[in-house]
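In the form predicted alone, a lone chain appears below as structure tokens.
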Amino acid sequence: MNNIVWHDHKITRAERSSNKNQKPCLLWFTGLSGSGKSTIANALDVALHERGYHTFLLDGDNVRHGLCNDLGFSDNDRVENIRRVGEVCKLFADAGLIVMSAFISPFTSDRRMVRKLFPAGEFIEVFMDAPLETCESRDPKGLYKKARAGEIKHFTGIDSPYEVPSHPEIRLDTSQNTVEECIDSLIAYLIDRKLIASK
């Protein structure tokens, strides 16, 4: 690292976001498998796109097909997975985008690591607070069944812990709220924090 020097860009982060008439931020969706992270993040992405905002969505499974396809699911690999994703999210935000990420991200320290990459108010932790019973009953990918059968090791919520966020900016329970209600809450938060305009 001794011979690597940071190169400043002539176009600033603020100029890039101003050109898009929005403020950059990262909505970090965290929660158990089946809690609705990808569903709600995708729905928010569509809602913001329809309002004319510039967004990008990073999904846990998709990222593991490319950027993180060399990583497994050990604790160390999970940490590195989130570190890489956090840095990519920061680059997208530096480009002036509203970024959404849907990752189980079970460890508080990892989520804190990503938060520290962003200016105050730009990291928005969205805790998908759906009960394990609800997530397991959905089991959209059949992973809980495999984990219960011992076919998958280190599965979050079964034999690997999930550390519940203590003070998330937003808490959503998809066992109680519809997709539309969740999106309304997220849009209201973004408007209230003046990250997007009221329309």
Second form
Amino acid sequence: MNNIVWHDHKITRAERSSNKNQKPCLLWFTGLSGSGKSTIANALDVALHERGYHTFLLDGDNVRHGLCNDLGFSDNDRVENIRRVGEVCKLFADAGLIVMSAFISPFTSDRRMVRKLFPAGEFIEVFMDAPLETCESRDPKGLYKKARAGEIKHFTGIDSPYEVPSHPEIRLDTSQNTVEECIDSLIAYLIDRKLIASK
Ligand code: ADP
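Same protein, different form: I have the form predicted alone, so give me the form predicted together with adenosine-5'-diphosphate.
Next comes the full complex, this chain leading.
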């Protein structure tokens, strides 16, 4: 590290994003498996794309196929997984994009680590606050069934803790609200914070 010097780019992140008439930010979706992170992040991606914004979505499972395919689910590997994801999200935001990420990210310290990479107001923690019973009854990937059968160890919500965010910027309960209602709340937040224009 000692001989590595940071190069300042001639084009700043503000210039890159103003070219696109948007402000960079990261919407960090966190919550139990099945709470709706991927569904809502994808629907928001579509809604923003249709409005002409330049977005990118990082999904937990997809990242583990490539960048993080050397990592498992030990405590150290989970921390490293989130650290890498946070750094990648930062690079996309530096490129001027509105970034969405969908990772269970059960630990407060990991989410705080990513938050610290972003200027104030650009890290938006979206807590998917659906009850465990709802998530388990959905079981979109059949993982709860396997976890209950003891086939998956350290499964968040079953035998590994989920630390509830104390001050998320946005809280959504997909057991109470439809996908459309969740998207309306997110778009309203982005407009209110002047991250996107009202149209
Ligand atoms: P996660 O990414 O948090 O693991 P997913 O988005 O993969 O969760 O799964 C959520 C499941 O719940 C999907 O099968 C989705 O169709 C279903 N679902 C039902 N109602 C809602 C809702 N209001 N919002 C989001 N997902 C919902």
